[in-house]
Structures are given as C-alpha cells and as structure tokens.
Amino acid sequence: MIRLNNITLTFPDGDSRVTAVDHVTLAAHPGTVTGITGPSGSGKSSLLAVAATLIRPDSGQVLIDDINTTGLTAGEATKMRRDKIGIVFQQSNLVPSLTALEQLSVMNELGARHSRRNRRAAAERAGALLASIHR
C-alpha cells in the first residue's frame, strides 16, 4: 500500500515559492486502481513523483508498505522503486525498432541490474506480461 500523509511540495519561483501540492492525504491499496484527476497545472504529476520517491516533499510522509520513504537515501529510494513501485511515464521513450516483447525485455533487464544471469528471467517476465494483456 502507498499512503501519502499531509504532503506539501513547493518549487522555487523567483524570490518566493509556488505550491504544487498542498496538504494532500490519500491511500492507494494493492489490487485497486487509484485515479488522480484535475486540470493542467494542478499538481497531479508532482504528486505522483512524490508518491514514486522521485521527489521529496517539503512536508508530510510517504509510506510504502509502512516504510517512511521521505528519509531514504537516493540509493535506498532507487531500491524501493525497483522492488515495490511500477511507474508508467507519460512519455514512454520507446525504441521504434523494437517489438513490444523486446521493449519489455529491455525494461526488465534494466530492473534486473544489467545482470547477464537475469536476462532469461527478464525475457520470461516480459513474455508473461504480454500474455497477461492478450487474455
């Protein structure tokens, strides 16, 4: 489960700061879909970046499986993303010459830390992911 407790995030704006996320609390439970909607510029992407440990909030807590991620080092946050979080970016940056299976294999290999021994497992996982959407 991912829980955001009273998250506030600001960015510098000249001599002041602009508030992107203002005291937001929410929970996303495993096996469910959580939608975040709002107009352009309302802080949706900023909130998701905080939830994914890509940006640290100014205040509040981000709890992933009851671990407070706001105090993690960069390396610990990277491990948390690799092990616990799935991120689908708005800009996919896919390689046009690769098939869907090859795209997934590459992404899984990156997640497997570039290990040669994990390539077979990454390819199998990619196949399983594609099979799951063709049902």
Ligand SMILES: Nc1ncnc2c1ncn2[C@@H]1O[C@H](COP(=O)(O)OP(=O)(O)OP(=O)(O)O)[C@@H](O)[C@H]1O
The other form holds:
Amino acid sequence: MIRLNNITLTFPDGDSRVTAVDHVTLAAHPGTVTGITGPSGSGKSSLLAVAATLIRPDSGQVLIDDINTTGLTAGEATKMRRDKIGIVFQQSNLVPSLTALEQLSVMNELGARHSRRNRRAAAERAGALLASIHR
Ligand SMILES: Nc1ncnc2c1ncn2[C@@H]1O[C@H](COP(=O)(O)OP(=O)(O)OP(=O)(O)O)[C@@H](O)[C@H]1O
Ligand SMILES: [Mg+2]
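Would you mind giving the form predicted in complex with the named molecule, to go alongside the form predicted alone above?
Entire complex below, previous chain first.
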C-alpha cells in the first residue's frame, strides 16, 4: 500500500526552482494497478522517484504499508526498499556481457546477500523466474 500525502517536489532551475510535483495526494491499494499519465515534463518520473523513496520531497509524506518513510534514515530507507519495493527502470540497467539467467542471478544475489539468504536460493529463484516467462 502506497500513500502519497500532499507531495511537492522542486528542482533547482538557474536562480529559481521548477516545480516537478505540485501537491499530489494519492493512494495505491494492494492488488490493484495504478497508472500515472501526463505529457512529457508533467512530473511522472519525479512522482515515482518520490513514491519509491529514491528522492525526498520538499514537503508531504510517503507512507509504504503505513510506515512513514519521511522519518527514515538513508540506511532505513534502503532496507525498506529492499523488502517492499521492486523497481523496473525505464533504462534496462542490464549488464550486456551477461546472459538473462546471469542477470537475474546477479540481481537476486545482491538482494540475497543483503538479506542474508544464500546464493543457491538466489540461483534457483532466477531459474524459476525465467521458466515462468519461457514459452
Ligand atoms: N534532476 C532534475 N533536475 C532538474 N529538473 C528536473 C530534474 N528531473 C526532472 N526535472 C524537471 O521536473 C519536471 C518534471 O520532469 P519529469 O521527468 O518528472 O517528467 P515526466 O512526466 O516523467 O516526463 P517524460 O514523459 O518526458 O518522462 C520537468 O520540468 C523537468 O525538467
Ligand atoms: Mg519520465
């Protein structure tokens, strides 16, 4: 469950600031899909970066499963993202020299290492994920 409460985000723009997100409030409920649409430059990526706790907003609160992330330290926010948020970036962020299985294993292993799950479980999970989309 993601709740955005009156979020405003600005960026420096020369001597002034540009408002990327202007007092946005929304709730994304479990089991549902929420789409954000709008013209280029309307603030979609900025809003998603705030919702994913990658950027701290100028004002407003981001609640993930009722945890108010505004008060989290950087370390706590990293942990929360690891456990609760999956991000598919617009750029693929893949490593060109790796196979699909290796890419998945690496990502899983990174997560597994941080959450102290073993590497074999990560490799098995990578295989299962690939098998689930293989036709
Ligand atoms: N890192 C940044 N520094 C300065 N200004 C930024 C930065 N990121 C976004 N902006 C500005 O914030 C506003 C919103 O941009 P954003 O990238 O969130 O829009 P968008 O809806 O995702 O656009 P697109 O459809 O092109 O992806 C724009 O005016 C943009 O120029
Ligand atoms: Mg964008």
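Numbering follows the first chain given and starts at 1. Predicted, not measured: the structure shown is a model, and the values here were computed from it. Whichever C-alpha set is largest while still superposing within 1.5 Å between the two forms counts as the rigid core.
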item: Did residue 126 shift 2 Å or more between these two forms, C-alpha, core superposed; value: yes
